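Take a look at this single chain, the form predicted alone, given in structure tokens.
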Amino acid sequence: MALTAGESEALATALSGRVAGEVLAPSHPDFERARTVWNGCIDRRPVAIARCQSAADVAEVVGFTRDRGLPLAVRGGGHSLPGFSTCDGGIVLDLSPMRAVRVNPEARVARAQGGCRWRDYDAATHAHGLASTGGLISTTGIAGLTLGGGIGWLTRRYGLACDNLLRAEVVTASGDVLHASVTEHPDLFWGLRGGGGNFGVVTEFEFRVHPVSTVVAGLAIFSLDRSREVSHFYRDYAASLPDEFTTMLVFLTAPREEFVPSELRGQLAVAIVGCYCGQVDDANTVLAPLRALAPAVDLFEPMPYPDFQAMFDADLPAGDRYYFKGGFLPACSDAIVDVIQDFMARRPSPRSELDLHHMGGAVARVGDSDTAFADRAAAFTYNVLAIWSEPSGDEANRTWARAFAAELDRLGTGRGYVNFLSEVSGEGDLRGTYGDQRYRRLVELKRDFDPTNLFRLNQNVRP
């Protein structure tokens, strides 16, 4: 039942007792702009929005949504393509205010706060020279991206950013606050790398950093008639490279930029997009085929690397509609480059693409059982991307991106990224994800730390 105005001032101000840091209601100047999250498709009408300063704020939201039996919306970036970030009825518990980082040079860590986006982890450990994976555009949320796995520009090199998360404090469905890492709940560490935001709030994470500072990082871009030639060379382009070089293979509309050839600007094209990271020096070799293949467009130059994670920033702007979909895929093979420009010259949106991320180096070294993340044997993970501006396009570009990732998994392994998952799946849908096994074991720890599931908007898996 919606509660009437009154009683939503009366929760807020409840609410606002007990916690240090700001309660929004309705009512509130600053209300209307809070509650939007960065996917314009989404439009939810919160009672409260509850800025948290501190974990012990966090368990006191939780607490107090909890004995209400209210919805509750953890928000750490606010970039859940399901909107799982906001809610209609109920608390967002708001991490946006906790976005301190703290660097330790000597031991290699980093610690970071829920609310921190990559740009803010990327800045305070850049001024160090290191780094480790974020994601693939720096306004992402550091919460959601590596609780769900976690693929970025260093994943080849370093991992995914679970594989290098250390420890995480954690504030559960019964408002306690713990530590969670190889020695501390084991399980708990288990599940929380790759099994989403299903236990908990996380409030603090802890990463490995490694030295990064300058990287080789770009764009080739060529035209559409050699998709075919270029899709052939990528695929024996990528088995060779080295850790150091993560790539992937885009179908997306070259840019109207002055740098783009004239016939080109607007148009569908093929592209190589990625990040060297290592010897700057020794990038030149691993370029040499890919610039011996004439590129209209050749971006690839050394540049900090918290430049090239905002290179795509403008790309995906807060406030346009989103509607992605995912999985893994063994190879590049003919069959899926069929589907993918058959895909591409049907789109709906000129601004929409297709993301074909290479895998395998230090994600495949990971034990397939170490994690809850689905999928590391594979050799690719594709990311098919619609983005469009009005809501009279919203259908007509879901259906083309459910149609195209259909065609695509029935050449997959069966396994889906979340984080590339728009929609709310079904307990079949996530069993299939994880597969039975690491699912069985995803159910068992949501027994153990929510079993009456207070932290469903998720990809949800039910106790």
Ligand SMILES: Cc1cc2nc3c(=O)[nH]c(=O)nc-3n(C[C@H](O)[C@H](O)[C@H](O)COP(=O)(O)OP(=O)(O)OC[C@H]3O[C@@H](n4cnc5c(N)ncnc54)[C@H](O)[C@@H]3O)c2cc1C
Given for the second form:
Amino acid sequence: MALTAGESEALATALSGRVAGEVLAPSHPDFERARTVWNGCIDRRPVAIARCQSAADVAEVVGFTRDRGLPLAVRGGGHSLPGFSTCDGGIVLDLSPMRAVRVNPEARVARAQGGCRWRDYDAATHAHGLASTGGLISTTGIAGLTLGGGIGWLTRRYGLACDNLLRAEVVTASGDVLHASVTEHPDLFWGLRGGGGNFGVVTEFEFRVHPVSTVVAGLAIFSLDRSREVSHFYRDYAASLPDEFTTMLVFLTAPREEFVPSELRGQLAVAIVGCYCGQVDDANTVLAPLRALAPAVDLFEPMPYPDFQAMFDADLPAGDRYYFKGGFLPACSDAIVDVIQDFMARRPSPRSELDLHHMGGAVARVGDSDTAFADRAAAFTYNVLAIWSEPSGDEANRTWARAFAAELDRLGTGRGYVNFLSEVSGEGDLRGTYGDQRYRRLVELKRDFDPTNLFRLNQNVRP
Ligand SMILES: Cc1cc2nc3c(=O)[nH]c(=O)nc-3n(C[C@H](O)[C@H](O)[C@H](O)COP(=O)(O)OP(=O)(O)OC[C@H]3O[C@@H](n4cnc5c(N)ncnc54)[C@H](O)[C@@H]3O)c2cc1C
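Switching conditions: you have the form predicted alone, so give me the form predicted in complex with the named molecule.
Now the full complex is given, and it begins with the chain already shown.
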């Protein structure tokens, strides 16, 4: 039953008496802004937003919400595509004030609070010439991205974001503060690496960091009439690449920018995008075959790693409308490229794109059952990104993305990537996403750590 305005106010007042951080009730001047999340399709009204400052605050909010039987939405960076980090009629546990990062360069370890975005983390580690795998853009939260797996620009060299996780501080549904690592609650540690936010609120992540400072990164764009030639090239090229070079094949609308030849601007095009994180001098050798293909645009150049991670931020602004689908593919076959070209040619929005992430490397060297991540053997992860601005485009864009993904999944490994899913239709779908065995293990873990399913606003594993 929905709370009255007075009841919401009373609830927020009661909660604010128990935490150091600010608690926003619907009457607060900042509430309307604070209730929004990154995906503009999501429009929900919580009864209060608790801006936590510490693990103790988090434990209070967890206990308060649990004891009143209210929905609980945990917010890290707010990028959840289905809007899991907000809710109707419940409490948002907002970690955004918790963005401190401490780097120990000697030990090659970075500790980051649960509300950090990758830009916070990268700035702190880059100051020491260090980095670990984050996402492709800098505004995503480290929490949701890492807990779901985490594909980024350093993936092939240093694994998924979750593969760099050494230890996590977790507030569980019972309000206990635990640590998870290979030696402390190893079962929980397994689930935190790919199982999403199902098991508790992570208040601090401890990552292994690596020497990464200047990278050679950018993109090469080709006209669409060369897509067959480029995809054939890419298939062999990707297979030959050293782990230092993480790349993806992208179908996108060529930007209307000076650096793009005029005949290509605004046209559907194919691009190879990548980040080389080894010796700068060696990058030219690795890039030579790509350059020999004579792209219409070649933007590969040396730059600080955080600059590349922020390069595409402006293409994915907060408040626009988004619907993503993602899964795993065994190859970059002609059949797959045909599907991509067909669907991209009839995309309802010119801003939509298709990313084909090259996997392998360090991702594939972690044992398949060592973490909850669904498919380490896949050669590629695809991501259909439907991006549009007006609510009138909702139906057409979602229908297109669903049909596109269904066709790709027919050719896929059968698994999905939880971080790229705008929806799963229930337990059956999530079981398929993870595979039977892995899903069963996640259910057992859920029963141990969250038997009443307090943490259910996520790709939910039911206890
Ligand atoms: C623009 C954009 C770019 C993206 N790029 C990439 C990419 O390059 N690589 C990739 O792998 N994925 C990418 N993603 C997907 C992204 O990983 C997921 O959307 C992820 O869940 C976002 O995490 P967040 O903390 O920002 O989101 P939130 O909306 O804050 O949270 C996402 C989920 O995690 C839970 N959660 C959040 N914080 C915590 C916490 N501290 N403890 C426990 N649970 C928590 C939430 O309850 C929710 O279920 C991208 C998404 C977007 C929108």
